[in-house]
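Shown here is one chain on its own, the form predicted on its own, set out as structure tokens.
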Amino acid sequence: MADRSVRFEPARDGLRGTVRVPADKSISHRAAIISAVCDSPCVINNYLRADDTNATLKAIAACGVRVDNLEEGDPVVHGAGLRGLSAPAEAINIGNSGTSIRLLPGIFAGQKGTFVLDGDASIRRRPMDRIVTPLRLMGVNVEAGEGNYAPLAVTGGPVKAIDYELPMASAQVKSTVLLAGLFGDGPTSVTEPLACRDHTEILLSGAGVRMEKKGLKAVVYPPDRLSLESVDVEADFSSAAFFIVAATLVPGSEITLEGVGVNPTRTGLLDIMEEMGADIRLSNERWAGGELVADMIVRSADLHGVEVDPGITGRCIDELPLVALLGAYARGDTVVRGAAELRVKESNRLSWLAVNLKSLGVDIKATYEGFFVKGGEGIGGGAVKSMGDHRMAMLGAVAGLASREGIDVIGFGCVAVSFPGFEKSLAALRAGNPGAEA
């Protein structure tokens, strides 16, 4: 149950062993969406099987795309072609998946008919104006609910090419515009204020789409067709981040994370932790499907506080709350700026991060665009409320392992949207079992 409470006791003997975290959530979403408009079958190897990514597969299936292994295993997506999607009679329910509801309108822009997307109560609180605005500039008919929230109704038709400057660093918004640009009447460009994840550009290039990268500007040229035979999805860095932080904070730890995606647009946390004094080493670096992959060896370390440059936040937005937890155990103060995007995630992560860590005795102050943490002796014990946010729940679990007295995570079941085996993998590393598999 999503509202169940789980207690995480201190890992007094350290964390040891090898773990492979689940497949990359961002790449899994994008692989499914892009393969839906290909004109040949695509097998997605190591697809993430979690609530959010399964919602994307079910969404494209509702649009007439045949998906073998819809419920489990590696899906085979039989693309309907660039303009071959069919609008379902009923609204597509994407549950709690923010990536689904923000990226799918991009491929709906060039189809026939009206596609309606809706989700749970959390989705209906997440702002959609950030994709509605550029899509309307492209001539796409998009209707949102009151206040520019879900449900969204997208009526496909002619698409105008635009040159769009993102008002915020958002890989989701960038991806929506680039996907809609597949149907444009000329090249479409997106310029981002800060570098953020580029998985969409990599996958589109792999599908035969002409892409250009000019600094912070990505340009897509409308193709006649797309073709992907297969996509290999590596282990998710954002999921690995919780183990990286746990092993760093729990004394006596040494763990190995296998096959983690280390795309430079995703690994800002490593740069921050290196500056804090963390002991992290990459080995066996290689390329897979256009993405850089490596094994990671992480050992416990003493840390010192840092000031995080706003220029790096686009490369680690999902991991920034973990920096606050690291700061609680560091010597000196830790300051993060340029993270206002955290206010519009599954929860208002800036506000709830401060509420939860304060309840654990951490000296933290949230600002509009970040937070300030005064370093100290770490965390004694207490409780963390997930507020339905999977990453807040997992942060609470890591805090429990590093705490002196243990922590109850209230509402832990929400981790199923991205990492169903998280609790099991943590337990294996506590026991020092090699080969822990999520």
Ligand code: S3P
Given for the second form:
Amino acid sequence: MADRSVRFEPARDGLRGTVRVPADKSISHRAAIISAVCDSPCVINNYLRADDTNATLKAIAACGVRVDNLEEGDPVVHGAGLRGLSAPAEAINIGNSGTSIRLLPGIFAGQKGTFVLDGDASIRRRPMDRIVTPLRLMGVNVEAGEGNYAPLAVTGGPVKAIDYELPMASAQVKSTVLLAGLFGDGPTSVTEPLACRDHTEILLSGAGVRMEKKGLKAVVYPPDRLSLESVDVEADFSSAAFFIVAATLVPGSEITLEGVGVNPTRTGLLDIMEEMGADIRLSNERWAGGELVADMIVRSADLHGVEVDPGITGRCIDELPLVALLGAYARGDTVVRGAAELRVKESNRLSWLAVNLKSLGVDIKATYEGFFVKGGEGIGGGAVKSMGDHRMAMLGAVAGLASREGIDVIGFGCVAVSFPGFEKSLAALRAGNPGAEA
Ligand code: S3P
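The form predicted together with shikimate-3-phosphate is what I need now, so please give it after the form predicted on its own.
After this comes the whole thing, all chains and molecules, with the earlier chain placed first.
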């Protein structure tokens, strides 16, 4: 991973213009994985071209699935059918991508052969017992390193249907179980403790799979076949979040974000920011392939602190660190609880958030499951260490724009994991260039 540092100067003239952020990472992964087990070709329009999602496409190609436009453009996945994947001789390297290594075992569960998945040093530190446990309950043979860390070896075979209560709010684990449930000997259900992103359910149902949703319980009925003609991927709310926060914090800003996915299981940040007094308007709301999409206009606003309801953390887990940054500029205190999952992301996001923001002079205290921020004068200047975590790097950049003196982000190359054009898009908004494309 490139370890260049980038300096982000204050955006004294405000941010202005229109931007389209890159395609949704979660939906891109799922579209590739589900179309791999379809029995007809699927074109994925606006597939996210970033390191993580490219790794998923390469993984399915390594399993014998023909993928046109593998390297760039809109991929066409010629699915191998429900049980048609072949196990590659070598381990599949998914790099830094947690979603790839956690979701792919779901479709490997019903294949013939042993599929080995591995990744970078960060992936080898991330917990895999959360998928190993339910897969073993389903009768799937999964071998893992000591402590159930990657590499993982999944040997397909008969799959038992289960009723699984998720011990943590995780859309990745829910998805693994639902995907393995495609091969079950009856309907499989997953009950989540809090609502989390439901893109897997939406795409499986679009592929003709009978799905049921009753509150927090999702049920998948094993199909004979799956078929998806095309998937249109909207802009990623989690990428848009950096611009939403930047335009809110930088005085004199007004930006438009086009075609952003606003599936309610993703937009907890909007609820939090509304409570803090932000000025965000949605327009042109429409449905695209079972997903809600909208344009957003964001203007700068004065904020007040907020006590975030732990019940919504599943709907904004990737955005919660940004709430600490908002809190630093708000009047009063900001409190987040119920977010211990942030400790097991691409970095320990609670610890590093506190280390980074403290070094910038913010009065923040990390707890085991969240943080307290005392609102104040915002941020002077300094440096933020990404720790190889794309979202920490982008948070540092936003802090720089809103700061009084500018911020160096150390280790900026990792933004390629989800948003390779991030710097360019920010620069365009700073220059007030309407129509800037990410
Ligand atoms: C994701 C789910 C979340 C999120 C990750 C992508 C997904 O992880 O942090 O960036 O695509 O399902 P968890 O399911 O572990 O919370």
